[in-house]
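Presented below, as structure tokens, is a lone chain in the form predicted alone.
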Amino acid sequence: MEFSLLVNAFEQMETTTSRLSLTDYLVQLFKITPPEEIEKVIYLIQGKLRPDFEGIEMGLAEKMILRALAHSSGKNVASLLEIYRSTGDLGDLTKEAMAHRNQTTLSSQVMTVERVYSVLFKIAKTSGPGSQEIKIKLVTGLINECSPREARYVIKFIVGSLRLGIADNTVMDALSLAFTGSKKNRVLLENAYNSSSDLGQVAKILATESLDAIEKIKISLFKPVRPMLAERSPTIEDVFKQVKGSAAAEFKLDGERIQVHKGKGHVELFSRRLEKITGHFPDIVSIIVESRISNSIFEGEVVAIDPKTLEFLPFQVLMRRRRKHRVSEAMKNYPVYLNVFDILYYDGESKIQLPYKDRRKLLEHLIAEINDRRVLLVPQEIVEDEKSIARYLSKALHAGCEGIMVKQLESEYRAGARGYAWIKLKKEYGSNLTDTLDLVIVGALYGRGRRVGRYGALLLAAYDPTSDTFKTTSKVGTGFTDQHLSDLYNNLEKYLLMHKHPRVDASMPMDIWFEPKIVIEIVASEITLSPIHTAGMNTVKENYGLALRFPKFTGKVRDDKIAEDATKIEEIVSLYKQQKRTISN
């Protein structure tokens, strides 16, 4: 397949703000893509070479790209930097520099998707002594063979600035339309994706085989399962109405959710975002490796503890374990416990269809086989009425937990789904909103005074799964230290946009926009009606959405969450209604 066809689609998608148009462009692209190449096209669209859980990264710094471009364009690095300052994007710089180079393209052959993908993959896999020079030569050779338009997207892919505004749900809609003629079959693709976390594989099977083959994709070792998610419930009374009888209440710990895969002599750990994080917790890995269990997948919460008092430490402390260097020092300073709460696969068989009460029994057997005090079951108690829920919530808060999880005893594990089979309860709501919300940064206003050169206020949004969009609910400018502002400024740079993202529903003007990627935790005094913000628009009152009053950043960046895991619109609507009932009482 000619790479220029993919570039044509990218250019169309890059300039649209309509999700429907994005879907149409993808459908057209998939229809002209040879079935044997659809897998690679899907990965390239997602801005990756393989699924996240394989952890393949390009490993090319900005300076290395500039050196490669200097070789290809005939310009020196200083002149390239001058152009870069005006364009602000290495891909745009590449297009301009290559359009005015003093030499012609070294190859008269048509650039193909296969050629681009294979060279990019080789770059990513190159390591060891002299690898940087090899990578530079590979980049130089590839962009020499490309047209300036093609070279632009090669570089944008390498540096991670391929911002097409496409979510996985949009890709699955387009795949369903392109290969089955109906969006209704999207649910089958989603089920397969939830089990495999590999959208490229799902697309390849759909294109080369059939929907029946898609339904045969099941959970397997070392391919993380997309996690089951809980609904938020505002009160104990509401929780009890949802469970309708006995349920399991468990401590909700302030840690990092991980998925453990154990084969014969081999262990891998995956984050909630499906990234491989095995290297962050070698102490946990060694415990699991030495255990008697095999062919199992289970979930738990890794929590940092004080080595002297054995008390739970905050999430921010745990994040200090996320490092590539000085791991031994981090292990000593921030020891962790793994609190196991569910099992998905055991002794080579999927267990997600079992009722939760039966999965818990399997977990008890699993913990006995591990036999290490640093791996234990999440504390649990069977609750049967509102009083027992309140009592257990109080016990959890006293132990330093965020709250409790209440789980239906007969519920199956629904990969990738959110529902009331699991219910999250943090605190009772009084006249104020005392729980936290996880919101996505979608825009910003430039700072003034001591914040010049940084962002003064961030525009935040909640997620609407129905429309697959992010709808605004607040601006926040308080709670940030200088270090927070500096870190966020640097992290947001890679998601910078000059126009509103197609999946962002906002009516407020911003100085700058961002791809919805970074999730932060916010606390506020209450939720109010707003004629400006779009979250919950027309749900409570016509022409009004919902906004946070006196929002404040808690200091926690939710690196463990993808944007679609942010607080949902319906949660905010529910909290608003519950808040009003509480105030009126």
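Model, not experiment: these values are computed from the prediction. Positions refer to the first chain, counted from 1. Just so we're on the same page, rigid core means the largest C-alpha set that superposes within 1.5 Å between forms. Compared with the form predicted together with adenosine-5'-triphosphate (ATP):
Put the two forms on the same core and the Cα of residue 500 is off by 2 Å or more between these two forms. Annotation for residue 512: C-alpha shift of 2 angstroms or more between these two forms, rigid core superposed.
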The other form holds:
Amino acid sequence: MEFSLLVNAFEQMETTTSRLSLTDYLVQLFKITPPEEIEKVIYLIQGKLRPDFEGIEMGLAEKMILRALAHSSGKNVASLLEIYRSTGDLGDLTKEAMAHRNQTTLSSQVMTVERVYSVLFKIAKTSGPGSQEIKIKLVTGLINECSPREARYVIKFIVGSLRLGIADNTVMDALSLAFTGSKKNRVLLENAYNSSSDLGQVAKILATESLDAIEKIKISLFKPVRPMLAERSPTIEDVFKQVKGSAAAEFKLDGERIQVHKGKGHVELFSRRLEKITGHFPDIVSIIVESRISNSIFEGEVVAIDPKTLEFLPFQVLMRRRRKHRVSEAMKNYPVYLNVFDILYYDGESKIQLPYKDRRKLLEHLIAEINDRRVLLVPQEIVEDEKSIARYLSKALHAGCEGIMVKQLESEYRAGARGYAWIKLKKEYGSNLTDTLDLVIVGALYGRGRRVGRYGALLLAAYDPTSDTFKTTSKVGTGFTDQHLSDLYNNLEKYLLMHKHPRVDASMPMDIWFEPKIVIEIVASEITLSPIHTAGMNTVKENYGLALRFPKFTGKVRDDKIAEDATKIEEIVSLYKQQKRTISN
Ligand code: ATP
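For comparison with the form predicted alone, would you give the structure of this protein in the form predicted together with adenosine-5'-triphosphate (ATP)?
What follows is the whole complex; the chain from before opens it.
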């Protein structure tokens, strides 16, 4: 397939903010893509070369790209930097520099998607001594063969600035329309994606085989399964209303969720956002490697413990284990326990269809087989009524947990779904909000006084799955230490935009905008009506949205969440309604 066809589609998609038009452009693109190339096209659209869990990165710094571009365009780095300052994007700089170079394209051959993909793959896979020079040569060679418009996208892809803003759901809608003629089959694609976490593979099977083959995609070892998630409940009465009868109440531990995959002697760990994090917990890995279990997938919460008192330590302590160097020292200072709470695959067979009570029995078996005190079953009790739920909640809070999870005994494991089969209950609600919200940073105001050179306030948004946009609900400036401020400043740099992102719905003016990527945890005293925030606009009252009162950063950056995992608009609306109920009671 000619690369210019993909470039045409990218250019169209860059200029639209409407989800419907994006879907249309994607449908047209998929219809002209040869089936054997659809997998690569999907990855390129997502700005990656392979699914996230394979962890493939380009590994090229900006200054290396500038050197490659200097070779290709015949301009020196200083004059390139000058243009870069005005364009602000390396892709745009490439297009401009290549359009004005002395020679025209060096190759008479048409550039293809296959060729671009294979060179990019080679760049990503090149490592070791001298690899930077080899990578520069590969980039130079590739952009020399491209037209300036094509070169712009090659570079945008390499530096990660291909911001088409296309969510996975939109890609699945378009795949369903292009290959089955209707959006209603999207649910089958979604199930397959939830089991395999590989949209490229799902698309390829759809394009080269059939919908039947899609239904056969099941969970398998070393491909992370998209996690099942919980709904929140405000009160014990509400939890009981949802479960109607007996249910399993468990400690809700405040650590990091991991999914463990064990084959024959080989173990991989995946994070909640499906990245491979095997290297973060070598101690857990070696316990599982040495255990007798094989061909199994299970999930649990890793929690740091105090080696002297054996008490659970907060999430922030666990994060100190996230380092590349001196891992063994960190392991000694911050030992961890894995508290296992679900099993998805056992002895080579999927178990997600089993009722939870039976999966828990299997888990008991699994823990006995692992037989190491650092891998435990998460504490559980069967609750029958409101009283027993209240008792268990208070027990969990005393033990230092953030709350409890109440699980329906008969429920299947629903990959990628949030529902009332699992209910999370934190402290009881009073008139104040006690639960935290996870919100996406979408904009900022520059700091003044002590905060000059950093951000003074951040604009935060919740996720609206219906329109696939992020709607603002708060501006936050408190709760940040100097360290937080400078870390956030650095982390946000790569997502900087001069204009509001197409998927952000905001009416407040900001100094600077961001691609919606970073999720942070916020506490607030209550939710109020607001004429300027767009979250829940017109839902509770005409021309009013919902805003957080006295928002404060808790210190927790939720880097285990992607932007679409942020608190949803409907959750904020329901918190607002519950709060009104509680106040008027
Ligand atoms: P939160 O923001 O409240 O931490 P979340 O949005 O990350 O939650 P939820 O589905 O709302 O995810 O809550 C479930 C999370 O709680 C799980 O992802 C897991 O990390 C954690 N957890 C702690 N204890 C348990 C347990 N016993 N069973 C299931 N999940 C648990």
